[in-house]
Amino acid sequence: MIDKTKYGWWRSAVFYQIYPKSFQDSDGDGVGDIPGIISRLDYLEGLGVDGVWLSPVFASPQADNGYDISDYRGIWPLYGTMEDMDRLISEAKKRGISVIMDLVLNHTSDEHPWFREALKGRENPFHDYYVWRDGSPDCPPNDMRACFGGSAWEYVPALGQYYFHQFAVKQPDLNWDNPRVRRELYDMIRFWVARGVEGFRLDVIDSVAKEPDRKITARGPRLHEYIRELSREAFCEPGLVTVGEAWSADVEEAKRWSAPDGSELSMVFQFEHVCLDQRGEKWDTLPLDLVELKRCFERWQKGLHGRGWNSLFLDNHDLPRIVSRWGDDGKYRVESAKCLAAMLHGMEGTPYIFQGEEIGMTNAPLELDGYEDVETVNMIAERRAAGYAEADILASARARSRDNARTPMQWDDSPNAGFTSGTPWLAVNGNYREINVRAALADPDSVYHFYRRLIALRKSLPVFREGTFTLLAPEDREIFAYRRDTEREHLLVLCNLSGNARSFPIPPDFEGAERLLGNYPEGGPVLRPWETRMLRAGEAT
């Protein structure tokens, strides 16, 4: 078992992201909850993960499914109580699983007591907890747009001012230039550490040093000053893992975020690779250019080796299901899900598995009136107003909506996939009768068991953590092949990311090598559709 009191333990770990609203409902109200998560801890232990990242469980009006926090020290009642949270932390630790909480430090809910006080007047001490600018009803401070659509400024007539919100109207941005705000947040973090939380994922943390007058929302001038202070004041425990979500990060920036000296954060959670198949807005898709993807991964693998630490992920609560996006969710669903997993987990970094990824869950074909996500709902309204065809709007939503990742976890083939005995808050994907945990556990060749073996390999072989990265055949548009090397150990990862059979020469030093993992029976020089092989040349003499 990993010693989690030591700095850097996360480099050997694999994390599992839980979207609590969709994981397991224990009381039949159609909403997942903390007791439901507790009931599935044995499943997570069996998978072999070392920690769970919980999307926010804090008190919230749920305008953005919990990313709009109204009380940082309270639990949303539909998820449970503080006693439930304490029990989850305790029961997870018994199984060697750390609880990593999702903290939103860039903004709060407009129902947070701080913001309610801020609305009472410009002289109220909480007014400066948020970002305000003077203006008139028909003249906002500038033309900045919110990420979820519409203006980034909301007018408050009683104050004659606008407040700034990068996301939804109900998510006013905090003013990190105010040291009282930062102290409040640091005190809150220490509160959760004292309760046994072993780490934090920091939502859009690259936005806290915003300067909206200059139209800067990410990587503001004081960003690293703030992050170093946050680390020094709140992340004092040596084994505490901190994960910075940074959509704006490049390799050079990530070296600062995740420097080995621990002055900022444990690792960066960046998105360059998952933005390669979109044209401008996320709703306008492009075919994935595999050559470009490989160059992207190579840049991060080589750039951070020995200088920083990256998160490895393909799925999360903000992204469509990867097997539908970059794989083949029809004929080769199982093979492509395994191939994409091997491609990712063979690299350097800390892997994150999003709930359902380990059984090959797919995008959900909802109808336009079935979407719940605020971002998707706003897109539908805006594109209808702009005259887009309904069929085109539906195609964009089905390809890219965040609700694709948020349909309930598919546990078995009983009604509602075993997620709830009531009516689920979001429709269950109709393929749950074939794709579910019960079926996956019973099938030794399932996607689930492939993930179990991958996780075990990462823990047992140092080359996954320490090896250099060398990309092979960089211009090949179907094969993603690379090697990882230490002085004593050598790993080869071959991934045919296509539906075509392809020949690929094995490097001479891997002839006769140990086959660690594959998604087909052993074969010759031809890689079958969506085939992956992972070979180990063994320790050098």
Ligand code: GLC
Given for the second form:
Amino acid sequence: MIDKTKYGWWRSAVFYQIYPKSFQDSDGDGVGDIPGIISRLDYLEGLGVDGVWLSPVFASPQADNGYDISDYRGIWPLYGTMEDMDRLISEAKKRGISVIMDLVLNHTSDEHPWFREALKGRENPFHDYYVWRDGSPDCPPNDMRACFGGSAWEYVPALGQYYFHQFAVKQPDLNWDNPRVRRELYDMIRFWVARGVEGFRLDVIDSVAKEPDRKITARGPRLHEYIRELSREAFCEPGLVTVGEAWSADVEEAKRWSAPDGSELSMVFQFEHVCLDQRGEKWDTLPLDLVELKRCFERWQKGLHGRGWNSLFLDNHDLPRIVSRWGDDGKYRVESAKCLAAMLHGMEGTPYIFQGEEIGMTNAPLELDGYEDVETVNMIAERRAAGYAEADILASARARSRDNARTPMQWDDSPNAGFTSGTPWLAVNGNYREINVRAALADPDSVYHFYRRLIALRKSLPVFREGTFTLLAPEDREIFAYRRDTEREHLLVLCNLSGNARSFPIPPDFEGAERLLGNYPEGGPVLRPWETRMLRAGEAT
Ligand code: GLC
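Alt. form predicted together with the ligand, vs. the form predicted on its own above:
The complete assembly is shown below, putting the previous chain first.
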């Protein structure tokens, strides 16, 4: 087991993201909850993960499924109580699993008592907790747009002012330039550390130092000053892991976020690779150019080696399911899910598995009136108003909606996939009879068992953590091949990301090497459709 008192333990760790609303319901109300998560801890222990990142469980009106917090020190009643949360933390710890909470520090809910006070008048001490500008009803301060559609400014007639919101209208941005706001947030973080939480994922943390008058949201001039202060004041315990969600980070920026001296955060969670298959807006999909993807990973792998630390992920609660996106969720679902997993887990960084990814869950074929996600619902309304064809809107939603990742976890083939005995808050994907945890556990060749072996390998072989990265055949449009090397140990990862059989020359120093893992029976020189192989050469460690 990893010694989690040591700074940097998370470099050997694998994390698992839980979206609580969709993980496991224990009381039949159709919504996942904390007792449900506790009942599945043995499953997570069996998978071998070292920590769980819980998407927000705080009190919230759920305008954005908990990313709109109305009380940072309370639990949303449908998820359970503070006692349940304490029990989750201690039960997880018994199994070697750290609980990582999701801190939304850029904004609150408009139902947070701070915002309610702020609305009472310009003289109210909480007014300056948020970002306000004077204006008249039809003339917002500028034309900035919110990420979930519409203007980023919302008018409050009683005050004659607009408040700024980068996300939904119900998510007013906090004013980080106010030192009282920052102090309140640090106190709240200490409260959770004292309860035994071992780390935090920091939601859109690159947006906190906004300067809306200059139309700056991400990477504001004071950003790193604020992050260093946050780290000093709230994250001083050496074992705490901190993960910064930063859509705007490039490699240079990420070196600052994750500097090995610990002055900012443990690691960055950046999205360059998952933005390669879109044209401008996320709803307009482009085919993935594998050569570009490889270049992107290579830049990050080389750039951060020894100088920073990255998260490795293909799936999360904001992204469509990777097997449907870059794999083949039809004929080669199992092979392609494993191939993509090996491609990712062989690299340097801390892997994150999003619930259901480990059994190869796919996108959900919802109808337009079945979507719950605020971003998708707003997109549907905007595109209808702009005259888009219904079929095109549906195609965008099915390919890109966040609800693809949010359908309930598929535990078994009983009604509602064993997620709930009631009516699920979001429809269960109809393929649960075939794709579910029970079936995956019983089949030694399942995607689940492949993930379990990948996790075990990362923990036993230092080359996964320390090896240099060399991309092979960079211009190959179907095969992603790379090697990782330390002085003593060498790893070769071959991934045929296509449905075609392809030959690929094995580097001479891997002739006769130990086969660590593969998704087909051992074979000759030809890589079969979606085949992956991991080979290891060098001294035993
Ligand atoms: C992050 C979260 C996303 C949320 C947004 C606003 O990107 O991952 O789910 O909607 O921030 O908090």
